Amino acid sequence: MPTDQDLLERWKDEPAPLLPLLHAFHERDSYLSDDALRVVSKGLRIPLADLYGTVTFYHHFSRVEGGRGRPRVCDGPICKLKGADTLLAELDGATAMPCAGRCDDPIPVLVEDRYMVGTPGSELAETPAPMPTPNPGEREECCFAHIRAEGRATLAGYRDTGGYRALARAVQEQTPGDVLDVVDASGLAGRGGAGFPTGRKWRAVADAPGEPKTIVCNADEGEPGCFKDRVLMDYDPHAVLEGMALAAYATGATRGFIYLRYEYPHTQAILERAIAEATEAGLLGQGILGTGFSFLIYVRRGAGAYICGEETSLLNSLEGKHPFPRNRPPYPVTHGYEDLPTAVNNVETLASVPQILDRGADWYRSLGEGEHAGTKIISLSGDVLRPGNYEVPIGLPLETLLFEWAGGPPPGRSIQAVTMAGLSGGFVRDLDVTLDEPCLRGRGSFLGAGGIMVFDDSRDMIEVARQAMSFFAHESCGKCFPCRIGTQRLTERLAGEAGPRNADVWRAEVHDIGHTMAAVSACGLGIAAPLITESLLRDFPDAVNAHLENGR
């Protein structure tokens, strides 16, 4: 078993130490003790009250002996519907965690490093994650269009499907100018929430002063209801890491990292072997193909807080500080990592750029419908016949494909809403729109990541907006007083915990709640929470009543 000292010798002269040493700890006693804590407080110079606060935000990491062991299981919105409850109360000493990343599965449960799944009353097992089924539609794809082919994940077979062929082009022919202007023109825009364009920031990167620059693959992924990363990742890990080198590339960064959430074990090795596969080949390194340019990635693993998805509070996780989201502006592309010039990305914007580059930029824009450009993978979850992945042509219908691609809800059923951009979005009842941001945030919400879960009408929409809101009360960072009390507040008056209990004034309680929390939160958390609150008040009035008469 390793000492203290080796464990302290391995990580502390890395890039962001904290986590990973964290990790070996947490590995090795199976939970950290105070003792581990000193040693890591004095080996990094972090005050030691500082490091247990930070120690003590983060979900996954236990401060009881055994606790790395103990089961967690998803109860998510979707595994709830599958019964998840039932599972957590089977399984000895289990514990809950927030939407693990595999809704179009049965329900996952963590044991260590294991990532299992199951459903109450089966065996559970370690199963590789669901494949995206062809195109339904037979669309183009962009990031899907090889992922199917044989030994993808492999460097070989990568290479064989036309993968690294863009990186050496750039390197070898192009100017980083010449892939901004590409990229620019395709009109990427981040695929992780908020949508901004891909092209402008890296060009602000390129331009801002500092170095060393940084990319950061952010695949915390920690959106209820979105799985699309870890599928990207799983079976494509080298377009990813193609991506990152080059948007490292275009900006003048020499370093990576890929924040990966806690919940995807096996992710991190498959992630780990593509690396060193391509830093052998000279893909990545020191002296890239043979020129002068040079990146190297890290994998850092969370563990476990949705708020670490947001950029700025993985930034700060990174630097092993408290995780609370930064005021900004200063924006990351100027003071991003260790303050420096930084493009934070992901997952899936980064695994579309080499398919960009090497098809060019109007190819891009072609795949989607009318004006819009591009394709955005869907997770598509909850009351469909065929869940999953689907990689739909930005604009596409959401009727076409909830009913055409996924085969509509189950028999006798009817849909009665779906969310978006997971649940950050809030409900859409009204199912004829486009799944494109003008459309949908026309109607008051947004596409986000893409995560779509779908409720028929046999669902309880109002137990469904106490879960999602306390998700985000569970993860509210507790930064900003708006959302810390307004999550709070509104998971109690959606439970019948707490609250009015005349009607007028309940709706009027919430809806003010919900306007101050998306008028002057500091981050997306808190703004986009109470859309859960406001679509349900707008969309399901009756509901409303029905809970303020029975319940309360």
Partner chain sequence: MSAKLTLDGREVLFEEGETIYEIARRSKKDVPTLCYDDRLDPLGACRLCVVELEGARNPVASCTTMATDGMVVRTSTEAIEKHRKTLTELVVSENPRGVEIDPLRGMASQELALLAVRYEADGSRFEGATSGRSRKDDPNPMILRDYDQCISCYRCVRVCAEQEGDYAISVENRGFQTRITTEFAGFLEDSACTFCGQCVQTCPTGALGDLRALQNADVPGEIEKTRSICPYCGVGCSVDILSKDDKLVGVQPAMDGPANEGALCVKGQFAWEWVQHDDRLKTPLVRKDGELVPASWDEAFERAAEGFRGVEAKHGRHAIYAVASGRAPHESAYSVQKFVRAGFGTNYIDNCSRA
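Show the form predicted on its own, please, because up to now only the form predicted in complex with its partner chain has appeared in this conversation.
Next comes a single chain, given without company.
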């Protein structure tokens, strides 16, 4: 068993050392003891009080002896529908955890680093996460074009279909400006939710003064109902690595981090194996493909905090700071990791880049519907016959996805509502929409990261909304009071624990709380959470009236 000093020496001089060092102690001892925190505090020169505050902010660092070995059961929205509360009661010593990214095959349970799945009354089993759903619309794909091929996760399997061809061409034949021009022309925008043009972000990093520059892959996929990044990393890891390398070449970056969510322990091994394969083949590391271009990638596993999906919180977490969002400006493109130019991109965004560079900007733009450019992976779950990940053309009608591709709701049921952007986009009741930002924003929602949860007519939408707001209240980082207090007050009102009984006054109060949150919250959590209540007020007035009349 490694000693305290062994662990400290292993990690203290590595880039972004705090998280891996804490994980090392957590794995060795099955919890983080006071003695371990003192060792880390002294070794990394972090004040003990600051370190304690940071450690206790994360969900999955146990401070109770043996705590790491206790089962953690997902109680996300879809798992709630499938019996998570019952399973939680069945497993001795189990605790709940937020959505763990297995909505297409619930219910996930973590025991140490074993990622298992089960339902009430069944045995837990370690089973591979489902592959992408077969392409039912037979539309040309980008990210999923080759992902279903046998052995795709290996270097040999990836290269069989042209993997790393775009990187070789870029570093041997093209300038960084050439790469930026193609990404710009493709219209690729951030696929993690923000939708910022990727080429513009990379160009800003390339033009910003300061060295070394950094590429960060945001793989902290914590939005309930989203599990697309998991499938890309599990079944096509080299596409993510090649996308990062192309981003590095275009921007002048020399180092990269994959910030991986805690709930994907199996994915860490897949990524690290892929990095080792690519490095041995000269596709990562020093002097890539015999050129002067060098780029190293490190995997850093989070510890469970939804807010770390926000790029500046993620950067603070990497740096070993308390993962609060940063005030902006300045932006990460000029003042990111270690206050130096940094491009933070989502997994899907980066996995799209090799295909775009290989096949051209016009090809990618042609994949969308009408004037829309490209594709989007939709994570579809809930009350639908064929849940899973679907790569759809931007602009595809929602009804086509739900009824033609995914088979519609269970027999005898109708769809009452869907959520957009996981939970962050609120509810959509009118299904006559297209899957693109202009259409959805016109309906008071947004596409975001692409998680769609389906609720049929048997579901209590007030209770669904309460669970959603309770999640946001639990995950609020607490930095700004509109979000910290507002999410709690809205949860109380949806639970019937507080607020006026008069329906008109209740609506006005809920709207006012949400308006204040959206106007002045420090980050997207506080801005998006009120979409739950706003869409509830808009689309389910009768349910709200019944909620108040019943005195819930």
